[in-house]
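In structure tokens, the next block holds one chain alone, the form predicted alone.
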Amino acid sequence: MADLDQNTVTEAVIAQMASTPDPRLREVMASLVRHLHDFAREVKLTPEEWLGAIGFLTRVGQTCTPYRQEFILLSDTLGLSRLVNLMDDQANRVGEATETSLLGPFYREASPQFGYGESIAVHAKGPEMMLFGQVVNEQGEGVPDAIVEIWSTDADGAYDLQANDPSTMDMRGQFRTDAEGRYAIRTLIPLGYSIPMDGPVGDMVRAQQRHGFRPAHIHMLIGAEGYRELVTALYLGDDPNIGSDTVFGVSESLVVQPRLGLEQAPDPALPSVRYDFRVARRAAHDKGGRVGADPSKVAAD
């Protein structure tokens, strides 16, 4: 048995894990150990700092509930979620398919179903807007019977999980495209908001003197038989934080601005956004590109 020093301990750990049967797990864990040890050596991590980090991660876990995913929020604010999103987009987005964005920590499965042009604002009140357009394929043809899921904040910048009893769903829903792939959704003009700052991630963001705000946006998840699921979001271009999103989710192609007088707008009296989402055929190996999850499902998985 050889004595270990601060350099040889890394290879000793990797060698001990070399018998891991799953090749992908073996690859990921070896790289994780190597980078984690390199990080500790680079910053000369002290015992006090190490224990502080353990305490921080413990508090992150303790903050998680079926309605709040603090670990996803931590990943978002460190840019890791966006990095995973960008790598998946580069590897799997086909041709001119719409750019993806983060699913985020506020997605909920089994949201209510609505008809063409109906409003998702069941309880919330505020200035309204209309979102309409088409879901099309790579050839520009409408995709019928696509499911368009939408969720966003209310006019005060709060999601239903924050504003109401968490069992109540509001400002979210599912719509089905018509025979020509068209959809129309009535909603409230969302407000930019601060990420939850009452937990350990908020403490971290304040310590870094970051503003902690996300620009106003509307989440969309679009699925159709035979097509790759599209996870994306539309961002309002007049938001003051459009260039400094605290979770780094904004792409230029997803920036929009509601306005009056749009041709074919279902309700001419409302400011509207027309956005046509392009989806691509699903490859056999594709496992989907959701960067985020319904908080109630994370622990169960």
Second form
Protein chains: 2
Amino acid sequence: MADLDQNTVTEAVIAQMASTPDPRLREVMASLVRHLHDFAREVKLTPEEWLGAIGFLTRVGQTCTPYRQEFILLSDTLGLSRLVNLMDDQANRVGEATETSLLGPFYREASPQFGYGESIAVHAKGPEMMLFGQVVNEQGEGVPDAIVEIWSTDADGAYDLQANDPSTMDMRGQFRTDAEGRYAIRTLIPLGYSIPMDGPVGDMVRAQQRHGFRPAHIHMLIGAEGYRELVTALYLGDDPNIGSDTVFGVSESLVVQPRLGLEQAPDPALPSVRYDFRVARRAAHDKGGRVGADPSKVAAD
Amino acid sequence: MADLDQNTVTEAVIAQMASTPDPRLREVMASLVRHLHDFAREVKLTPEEWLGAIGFLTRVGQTCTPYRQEFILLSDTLGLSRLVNLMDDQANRVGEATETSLLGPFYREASPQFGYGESIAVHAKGPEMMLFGQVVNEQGEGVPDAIVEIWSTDADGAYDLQANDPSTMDMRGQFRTDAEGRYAIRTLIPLGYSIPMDGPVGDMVRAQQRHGFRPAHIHMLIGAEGYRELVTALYLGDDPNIGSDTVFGVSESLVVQPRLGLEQAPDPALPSVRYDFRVARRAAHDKGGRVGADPSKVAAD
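Structure of the form predicted together with another copy of the chain, please, following the form predicted alone?
Let's see the whole complex now, leading with the same chain.
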């Protein structure tokens, strides 16, 4: 039995994991161990720092509830979510499909259904806007019966999940496109907001003196039979943090600005955005990944 | 605003963290982000796998209680704890001091005090052994009034923290060396044991088809005024898993075997181990790190 040293310990761990029957799990864990150990060696991680990290990760896990997913928030603020999203896009995005964005920690399944042009602001109040357009396929043809899901902050920059009673849904809903693939959604003009700062990820962001804000945006999830699910978001171009999103989610092609006088605007009195979402046919192997989840579904009990 | 890609996203995250005032935090986080992203790129981490990891880490955090530290267990089974321990040893171990080992997840502060030769097995029953010897300094001189802390499994391989009522302490205690630095501890012969397999780390170890066992061992923590705290453990050489510890803790110099007929054995009727622990003077800068903690102290509420 040879004693382990700082370098051989890594190979000893990987050797012990070599019995893993699932080849993908074996590959991922070996790579994880190598990079984790490389990191610890590179910074010469001390026992005190190691214990600080253990305490931090424990708090992150214990901050998770059915209404809050602090580990997704950590992944988002470390840029990991966006990286996974970009790799998935490169592997699976077809041609001219709309760019994707992060699902984020505020998505909820089974949001209420609305009709064409109705407002998702059931309880919230504030300046209104209209979002309308078409869901189209790669040939530019309208996709009927697509489900357009939207979730957004209220005019104060807060999601329903952050309200005193997070069980009531507001500022989210599902629309169905008409025979020409058209949709129209009345909503409030969203406000940029700080990520939740009362947990361990907030402590980290404060210690880094980052502003912690996301630019104002509207989350969208488009699903249609036979098409790859599209998770994206539209960002308001006049937000002061449009270039410094704390979760690195913005793409130029997703930046919009509500304005009056748009052709075909369902309500000419409201500042409006026209955005056509282009969806791609689902390939046989394509499971249609989402970088995110409804927090109540991620082991938060 | 240039769109991020799989490579530039890493630099964007590090640039946003460049405002961190604490230079060490800035250095550690930049290295972490680089290695974390390198890992994700190397294995082309998919959204499904990413979400699996989020759920896994959430469960690890939520499995922690004041009596259980699942994140330390995860670090142990990934070899990270041992690596940090080895680096700390190299940086701070002086000359011929006894080698260190992992504190592990079963340490508890404020264990009961015992006199020379008394037994730590207050409730547990089983075959007994004696551990005795001296705490010595670098010159081989006995160190009087050193505190020798011990914690161990019972004869079934379980710690008090794993009992139905984990609030009662057993099989652990503190001894004080006499004027010649001598100590003697009566205890049960420990049994090798599986790490806790009913949580997410157990799920991981099972998926890797690792045996999940630690060889039989006795944890020790030696503290004396002016000396560097020594966290170590003695391993029983006849354990079948002595060469395949699931947390990579064994060093040759810490392997022992209880036997009858030892000179100076306090009780000739008991299989005994003589082990002299050599402690080193504390350097001015040396904070005396421990790779581990009492689980009730690590944000487990």
